[in-house]
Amino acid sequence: MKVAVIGGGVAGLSAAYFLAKSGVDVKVFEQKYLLYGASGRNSGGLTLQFNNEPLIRLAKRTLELYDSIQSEVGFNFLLRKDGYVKIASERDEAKLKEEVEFQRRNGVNVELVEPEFVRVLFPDINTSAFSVASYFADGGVVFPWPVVWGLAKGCRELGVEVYDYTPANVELKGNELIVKANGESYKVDYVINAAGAWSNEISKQVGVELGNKVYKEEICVTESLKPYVDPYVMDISTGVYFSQSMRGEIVGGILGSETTTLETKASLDFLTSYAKRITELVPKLRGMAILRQWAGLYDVGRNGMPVIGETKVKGFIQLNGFGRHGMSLALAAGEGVAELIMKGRSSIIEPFKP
């Protein structure tokens, strides 16, 4: 069996590399270098805190997955369960009590707090900025880099060939797929595309219409400082997060906005905007210098939901469409798509499928 993956994103070199624990040939395509793509330039949270049941069920799966894949490719994701908090202002408060109650009745470890406790985790953060939050102690962040690079060796390890800097296109041949790359032709029997924001033009070529939104959004880490802030913070009413990395830096942004634009231009506007209201959330951040800031692109699905499964062209698989959440949940839809092409079912993605 061979099979084409159109993307080397986390959820992409996921389904390669349990493809390729199964025996199978695959081949991986990148259109520039591999951490292009959102799962390059992200915040790097983890979390369940989901409204809908089986993203909860992604989202634990991947978890565990995190665990079992770095020790068995031997590289560290820099992975830190040191909580998730949501925050929410008055206006917000019934929608994150919504939330939890929910997401304790799908098994979720979730608990509704109030401001001081959050100060407990945090001592300086503003607690007249929220009136309500969310603590999920399982959460956490991993460092979006070294899992890109930690899933590309454990591919090549198992025989993988992974491109970078290689455009391809699909080609529908009567039945047959052909993907068209490095000025070569190969044939297939499964084009799996993962290629985010990309996802709609790669689609197009086999004549299927995914129709998935793509939002631009924007990041930037600050000059580090003694490192004090464990969990990743997520300020539902304002759309800021911001978490701390292990060499102390403050890396943080806002929620993206839909895009028609297929750019990773950073701005001027989300600077100002960013800077205003973290310092409202956290007032000793004034000053602080910015080091770095970047965009990225991700895509969402019609409904809100990821795209996973097959399509009407037999063969040509989606993998798309996991808006800003790719890191909590691509590892486990990655397995799932591999057990679907392998098995001709999957019990974790058998509700996304389009």
Given for the second form:
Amino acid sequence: MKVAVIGGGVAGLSAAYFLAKSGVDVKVFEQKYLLYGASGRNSGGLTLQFNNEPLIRLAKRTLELYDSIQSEVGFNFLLRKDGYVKIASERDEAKLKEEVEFQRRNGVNVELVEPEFVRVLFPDINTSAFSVASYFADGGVVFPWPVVWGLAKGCRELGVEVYDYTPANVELKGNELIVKANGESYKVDYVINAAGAWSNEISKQVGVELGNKVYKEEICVTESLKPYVDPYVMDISTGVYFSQSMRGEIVGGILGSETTTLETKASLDFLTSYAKRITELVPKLRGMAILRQWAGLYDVGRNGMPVIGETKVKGFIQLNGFGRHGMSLALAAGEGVAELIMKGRSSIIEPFKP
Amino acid sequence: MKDRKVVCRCEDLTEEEIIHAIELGYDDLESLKRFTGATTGPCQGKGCLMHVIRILSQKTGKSVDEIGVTTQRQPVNPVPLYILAAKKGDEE
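Switch from the form predicted alone to the form predicted together with its partner chain and give that structure.
After this comes the whole thing, all chains and molecules, with the earlier chain placed first.
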């Protein structure tokens, strides 16, 4: 059996890794360098704080997979589980409360806590800047770069060809799927569309309308400090989030907005908005200097859900639309797609079928 | 230790480490940057980028033009958050 994966991000590489473990002949095509897409530009937050059951299941399995994959491939993902905190202002209190109740009913060990509780986790937070929080102790932060390097290494060791700087096009000839790249044509049994923000274009090539929305989000980092911020903090009322990387930088951003152009220019507008909000939230950071900023693109499926599964075109599989939660979801989704191909079905990805 | 040639002072990378990474297959500038961390520290590449490009050119035989440069990210020099926060406030 031959499988082509379009997109060398976390989702595509995970699918390739699990397929290769089952002995499948897999090739991964990445149009730019690995880490060019959302997998290389995100802030690495890991959580189970989702508001529907299928997403929680996917995130739970993904958290387990981080542990097993990093030892299998022998690569340190710089993952730490020091908690994921969602904070909210008064107007979003009811929303957060409802979310916590739902998550608890679904077996997520999340707690609704007072600002004072968050101050114990992170003493520099301004407790008057929010009124309530949701705390997930087993969440945390992962550094996306080594995740992608580690997956690519694992794939290559299992015989997967991972081609970078190799744009690929998919053609449907009768019932045959053909991938054109490197000036060659590869006839394959399955194509996995894991192209993130570029998934709509790939899908169109075989006549499947995908309709994922594309979002642009911006992030920046400060100079390094000794490690002192434990949790990943997400302010659901302002959209601002931050955490500290294992290298000591404060990594933070603001939730993205929909865009129609696939460009990744960073803006001063973002930087000034972020500076204003983060210094309200953590006044002590005022003197910290911003070293660099960048932007990234991600795609969001219908109703905000990922799109995972086989399409009306036999053998053409979607594995995209993860929104800004790819790091929390994509490993298990990739494993699920591998299971779908090997066994004909996979219950964990069933709810996300196109 | 006296043979250690430090290429990137921010991330404490030696020439040997850069060469090792190239030999592992991280042999284009964008990958090399993201595997080693070179050019992503406080100097943002001002002190190390040209060295990294030189080593990459010597190891791979690619010309400096072929190798290119990494995306230059704003700000040009580090800017404290209070200055950025004030600017927004003044506009409003």
